[in-house]
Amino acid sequence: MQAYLNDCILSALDAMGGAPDGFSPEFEQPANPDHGDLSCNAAMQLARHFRKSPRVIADELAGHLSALPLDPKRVASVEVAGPGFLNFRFADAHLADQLKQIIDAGAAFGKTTSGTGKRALVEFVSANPTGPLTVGHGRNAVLGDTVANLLEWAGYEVDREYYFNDAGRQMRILGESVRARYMAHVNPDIPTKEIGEGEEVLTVPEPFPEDGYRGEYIDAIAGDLFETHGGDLDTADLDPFKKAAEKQIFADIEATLKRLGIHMDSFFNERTLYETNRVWEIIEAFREKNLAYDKDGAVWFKTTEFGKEADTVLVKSTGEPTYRLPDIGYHADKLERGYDLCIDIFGADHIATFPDVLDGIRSLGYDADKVDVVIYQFVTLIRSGEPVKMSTRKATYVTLDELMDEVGDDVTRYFFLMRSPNTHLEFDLDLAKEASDKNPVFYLQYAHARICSILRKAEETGLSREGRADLGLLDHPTEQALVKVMMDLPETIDRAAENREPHRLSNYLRDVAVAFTQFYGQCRIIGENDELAKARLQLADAARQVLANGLSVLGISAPERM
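Requested model, single chain only, the form predicted alone:
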């Protein structure tokens, strides 16, 4: 409907002398149903252009729209309201036609073509293989996978990629941590020491890195090495311990992602950028452009050229590159692979670094506008109203698997998606486990299961939803309200994909469930005459399909029984 009205308004504006180049009318659904089904503020948008009051412009637009005329099978009326809003009311025939389209499309309803012919790469999770995925990684994983789902439903060809580094300081400390535990298996009498403070004091074997990894998984990896090799491993060589840890941790990471329904299409190792000399070539390219220089033994990126107050270190005086340098190389590689859109899912700790990466690839001649960075805020687990303590290296962190064990895979995904990425998320464990309407994912899944139950009962009474029903019989306000909200699924998916905001779809599905509850509370199915009952049964089945489609985009199951 919006596309149709958009064309009509532009035609009316042509009759008024034309709108500015690139003008696009803005639509929204009025909060008050008395104000119509769709509202447009084009008159306010064009007040300066026409040098008239919005109300006068709106009156003129309404007149030209009536003269077109608007298709009476789609639009029942257009009214001017307030300071200059154009309020449109849908025709009953349009609602019946929309419901028919939903029924005919079935499991494909909601898919659009806005991204057809375009390729997108979504990079997410990207945790180095130093430990199990934690709750913090969970929001990244679910957000990235759902953004990828949304893009696929919008017509994009999508690849999911995991970027990691299996070299550097973190991996060295990981290897040292496993080696220390392995040596304790070889010699149980090895000296020990206490590290940490307060409740986080941990007894570890000597020698053990002061900032080493302390989780139980470290001892498990060391135990497996001892079981396989006994005491034969050369503890002077760190590589066997690093490689064993990386292999086991990556296997655990992939198993965790699989529980969430997440499959990566590719893995990109940061080490590749060094093996191909890509990072050093970038520095040389910056030098040629007078964007890199040496100072105090370090290599600096002249970010003051891009508006920053100070320049930024690319390579430390120790010779170790900062995150920005390989990230610039990685993004150049992405764009060279021919993607039309490259999306990064980053935690809030990246907010200060990614602008330098974008400036870097732009200065190298790449189209930085093809890169979109989604920043999400961090997660706090809440139990009994109190935060649950988490730490990435101490033994007190909460793994993503532990969270799923406690609240379930579907609930985990939904709770990570139900708030805007740019807002801090308080994950209420007590609410997540509650089997009631207060739990939003339970409410949606129960709505789907309830409709399935209704369909089964109708079939038991001999009422079939197969074949064509007279959908024009659905003139009750709650029937029409349900159709109106259901027909918005394609637009909701497009907007959620365009803005990288899966919570838009979560909120929308709740609106569908509420509208169905209101419909079923006022309109009987079983017991009505056959024609009306069949039409209402098809309406209910369409609502089930919309819920199922939306939940599948979120990566959440749609149970038939609960």
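Okay, that was the form predicted alone. Show me the form predicted in complex with the RNA next.
For this one, just the chain is written down, with no partner chains and no other molecules.
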């Protein structure tokens, strides 16, 4: 429709002496229904060009448009309003036609082709296996998975990847923490000590590292080791403890993700980048380009070349690379795998780190424009009106599993998706628990369940929705409003995918549910004459389909009964 009107306006402009090169009219859906179904601001844009007031230009445009003339099956009216808007009203036949298209597309309605033929990789979660996923990881996980879903609906072929490192300092401390707990299982009389200060004081076995992991899961892993091996494990060797912890924690992480409906296509271990020598090859490449040099026993990256205030370290004097080096290698690897788009989902604390990585891969000759970073702001947990400070190591956190136990899987996903990624998310636990039945997600699901109920009841009364119906009978304002909002699903998905902003879809689905509920409140289906009932049944079924499609993109269930 917009393409059609675009052409019409351009030919009208030709008749008026032509528009400037490269001009294309802008369209928008007016917020106020009195302003029609689609409005165009061409007259205002061209005020300077024609040296006339927008109002006059709009009148002339409208005149030429009616002389074309406009297809009466699509456009019912065009009028000039406000400072010079051209407001178009769609013909009823057009709406019926759109509804038919929604019905025919069915479960595929909403899919677009903007990414067709392109491959995308979404990297998310990427937590090192040092503890259970927390609420903070939850936002990352749900955001990443939903962005991936959106890209799939926009036509991309999408892979989901989890990047991790099981070799660093954190993992060593993890192993030491488990080992100390294990030693206490073997010898319950082992000397203890106190670590931490104030309210955070914890009594631990003597070998427990000062900054060790305090969570109960550590002791559970140690307990399992003791049950399996008794006291036979050699505590001089840290490796078995680290391995056992990693294995168990990864299993827990995967189980949590599965509960959220998330499946990773691949796990990428940072170690690979060392085994293939890629990181050292990158350093050599940088040296050749005069972007790396030695100083104080470390290898430095000349980030000043890219406008930074200071150079940064690539390899510490201990010989251990900083995160930058493997990250550059990892992104190079992704791009070599042929992806057209690589998306990273990062918390706001990583906001300053990725420019180095992008500069790095760009200077290696890769197309850094294919990398897109989604930054989300932190989740602030509120418990009893107080913010909860979270630390994995101190075990003052709420796990994702606990959250799902409290509020349910669908609410958890929806909560993380209902706000823009770049706003701080205030998560009031008490509110989420106590008032969970007031969560908007239920409103969407309820609308879906209600339609399913109507469809069941219609079937019982022998009313069929199969076959041809006269959709032109749907002329009630609430029916037309519903069709109009349903038509927007593909564009909403496209925009949400393009901007990596799932909340656009959450908000949209609420609009659909509202439009359906208003229709439901004013129009009956069962009990009307057969022709009208059938048309309305198909309309309701289409609304059900739109809700179901949208919810599936969000990864939220669409129940048939509630």
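Rigid core here is just the name for the largest C-alpha set that superposes within 1.5 Å across the two forms. Positions refer to the first chain, counted from 1. Treat the numbers as computed from the prediction; the structure is a model and nothing was measured.
When the rigid core is held fixed, the Cα atom of N507 travels less than 2 angstroms between these two forms.
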